[in-house]
Every structure is written in C-alpha cells, then in structure tokens.
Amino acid sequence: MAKVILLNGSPHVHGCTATALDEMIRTFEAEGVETELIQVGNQAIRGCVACGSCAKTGKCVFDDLVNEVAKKFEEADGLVVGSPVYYASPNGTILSFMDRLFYSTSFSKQMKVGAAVVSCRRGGNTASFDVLNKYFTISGMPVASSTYWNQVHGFTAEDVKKDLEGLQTMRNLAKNMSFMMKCFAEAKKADIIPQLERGAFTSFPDGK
C-alpha cells in the first residue's frame, strides 16, 4: 500500500490549512492510500546553521521533530507540505523545517511525489507554492498537480468549507497523487526508474 506524509505548517491544528488536508486524506483513504499527518506549524523549529553535522551523522544536529519525520519520509511514497501565506511566503516554521528535512538527509528522494498546498485569506498564494514547489524540484521528485493551482480561500476554517472549487482541487490532487504513487512503485518494481547521473559539482567563480 502506498503511503504519503502530511505536513501542516499552520500553527492552527482545526485552521484554514488542516481543512484543506483533511479533505486531501480523505480522498487519499478511498484510493487506498495510507496517511499519517504531522502538525509542524505549532512546534519550535528553529532554522539551519550550516554547521555541516549532518554530512557526518546522517541526521540533524537538533534533535527534534524534523529528524522523528525524516526516517517516515524515507519510507513514504510521497509527500504533501501545507501552509498558511505570510507576507506572501509560506509560514517560517515550516520554512525552517523543510530547510532542514531535506538538506539533512542523504536517501533518494527520487520518484517520491510531492504536492505543496496553500491557504490564503485573499493574496499571496501562487508566490508561496512556487517556494515549496521548489523542495521538489531540486530533488528528483514528480510534482503532483491538480485542476487548479493548489490552493484554498478563507479566514476561517468554516470560509474554506465554502470555498467549494478549492475543496474539489484538493480532492483531485490527491486522486492524481494517488495514482503517481501507485504507477511509481510498479515502475520501482519492473526496475525501470532512471538512472541519474551524480558528481558535477560546479562552483561558478573558478569553474571547479
């Protein structure tokens, strides 16, 4: 069974983001998916210092809620992040986690399918999933998307129940990421995932 990871970056557990997710794991659950969702918003992470460690032990050098969802996320068939809009940005705590979560890890992230949702009250939404989106991207792994950019609209939670286009984005993002789920396993199986290449490293002033 495939399984993907939840993230809420709000620090509302019942807010304007989890009604979003909420309806992504439902949806999930009918296709067969197995989910877990992990509340971040509401926790003190604070951000990377490039202090190198984790090149050495495998893991972050803070011990805490990052390194706990690193070992799910390296089982994990995908992964969806949320979050609120902050000054037209995703919210610092999940910034700062997500910094972490994938700088300090070394597993392949390839092939696992992300999906980053926003919340907004009016502003700001497309400018946020183009940053999480990036996560993604850098690492080889397939962006799941919907029929509409993957966003919810509301103050409240009870606006974004109303804001009926967004709950039906999120239902179909998940059916889409679903089936990317379950076709990248096969593929996983038949052995027939890309071989990438890996040891350019190129450091612009010198070329080297």
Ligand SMILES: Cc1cc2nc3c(=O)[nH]c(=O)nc-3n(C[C@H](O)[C@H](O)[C@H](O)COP(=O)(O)O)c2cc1C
Second form
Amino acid sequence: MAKVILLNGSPHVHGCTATALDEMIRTFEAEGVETELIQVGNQAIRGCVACGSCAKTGKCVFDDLVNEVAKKFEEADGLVVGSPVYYASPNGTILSFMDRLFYSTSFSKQMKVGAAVVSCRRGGNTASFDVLNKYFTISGMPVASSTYWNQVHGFTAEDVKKDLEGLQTMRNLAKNMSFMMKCFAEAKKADIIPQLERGAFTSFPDGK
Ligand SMILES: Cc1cc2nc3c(=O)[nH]c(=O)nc-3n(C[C@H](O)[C@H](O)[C@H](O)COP(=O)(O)O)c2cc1C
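Switch from the form predicted alone to the form predicted together with this ligand and give that structure.
Expanding to the full complex; the earlier chain stays at the top.
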C-alpha cells in the first residue's frame, strides 16, 4: 500500500491548512493510500546553521522532529507540505523544517511524489506555493497537480469549508497524487526508474 506523509506547517492544529489537508486525507483513504499527518507548525523548529555535520552523520545535528520525519520520509511514497501564508511566503517554521529535512537527508527522493498546499486569507498563495515546490523539483520528485493551484482561502477553518473550489482542488490533487504514487510503485518494482548522472558541481574553482 502506498504511503503519504502530510506536514501541517500551521501552528493551528484545526485551522485552515489542516482543513485542506483533512480533505486530502479523506480522498487518500478512499483511494487506498495510507496517510500520516504530522503537526510541525506548533513545534519550536530552528533553522539550518550550515554546520555541515549532516554530511558526515546523515542526520541533522539538532535531534528533533526533523530527524524523526526523515526516517518516515525515506519509507514514504509521497510528501504533502501544507503552510499558511505569512507575508506572502510559507511560514517561518515550515521553511526551517523543510530546509533541514531536505539538506540533512541523503537518501534518494527520486520518484517520491511531492505536493505543496497553501492557505491565505487574501493574497500570497501562489508565491508561497512556488517556494515549497522547489524542495521537490531539486530532488527528483515529480510534483502532483490539480485543477487549480493547490490553495484554499480563509482566516478560519469555517471559511475554508465555504471555499468549495479550494476543497475540490484538494480532492483532485489527492486523486492525482494517489495515481502517481501507485504508478511509480509499479515502475520501481519493474526497475525502470531513470538512472541519473551525478558528480558535476559547478564551483568555478579557477575564478573565471
Ligand atoms: C504573521 C502572519 C502573516 C500573515 N500574512 C498573510 C499574507 O501575507 N496574506 C494573507 O492573505 N494572509 C496572511 N495571514 C493570514 C493567514 O495566512 C491565513 O489566515 C491562513 O489561512 C491561516 O491558516 P492556518 O489556520 O492554517 O494557520 C497571515 C497571518 C499571520 C499570523
């Protein structure tokens, strides 16, 4: 059975972002995909300090939720990251979390499916959506899409429940993502995942 991890970057456990993620969870369950929702936004998650320790140990020097989720992410077929919009960006906690999760882990993320979900009252959703998708597209992770950009609007969970198009977008996103995870699982079994080149690292050592 495919498994997807959903991260709620909001400090509100039952807020707008949670309402969007809950809609996805219901669809994932109907599609036979296992889910695990992890609350990130109400934790004290500090930012990356670029110490480089993870390159030697394979885990973050700050032994917190990041390292716990890293193990689950390695086993999972997909990752959904949800965030409220703060000043037209994802909120600070989820950015710190994602920087450290992606930088500290060296396992292959190729063909794990990614999706970003954002919630704002008024504006800044698409800018935030772009930021979150970049963690996936630097990691060989195909990004699932829907029938609109993956966003809901609201200040409270009750507002989001009235955003019928937003919720429809969440259901369609989860359907597409379920399909992709199941297809990629078959492709992994058949051993037809593309072999990628590694090694080139442009650093202009000659100063030119
Ligand atoms: C610090 C802060 C900054 C915010 N900045 C924006 C913003 O730039 N645009 C916007 O539409 N809403 C903004 N909001 C409102 C939230 O993004 C919005 O209410 C969101 O849906 C809340 O999601 P949640 O219930 O999952 O936390 C901001 C809220 C906070 C606390």
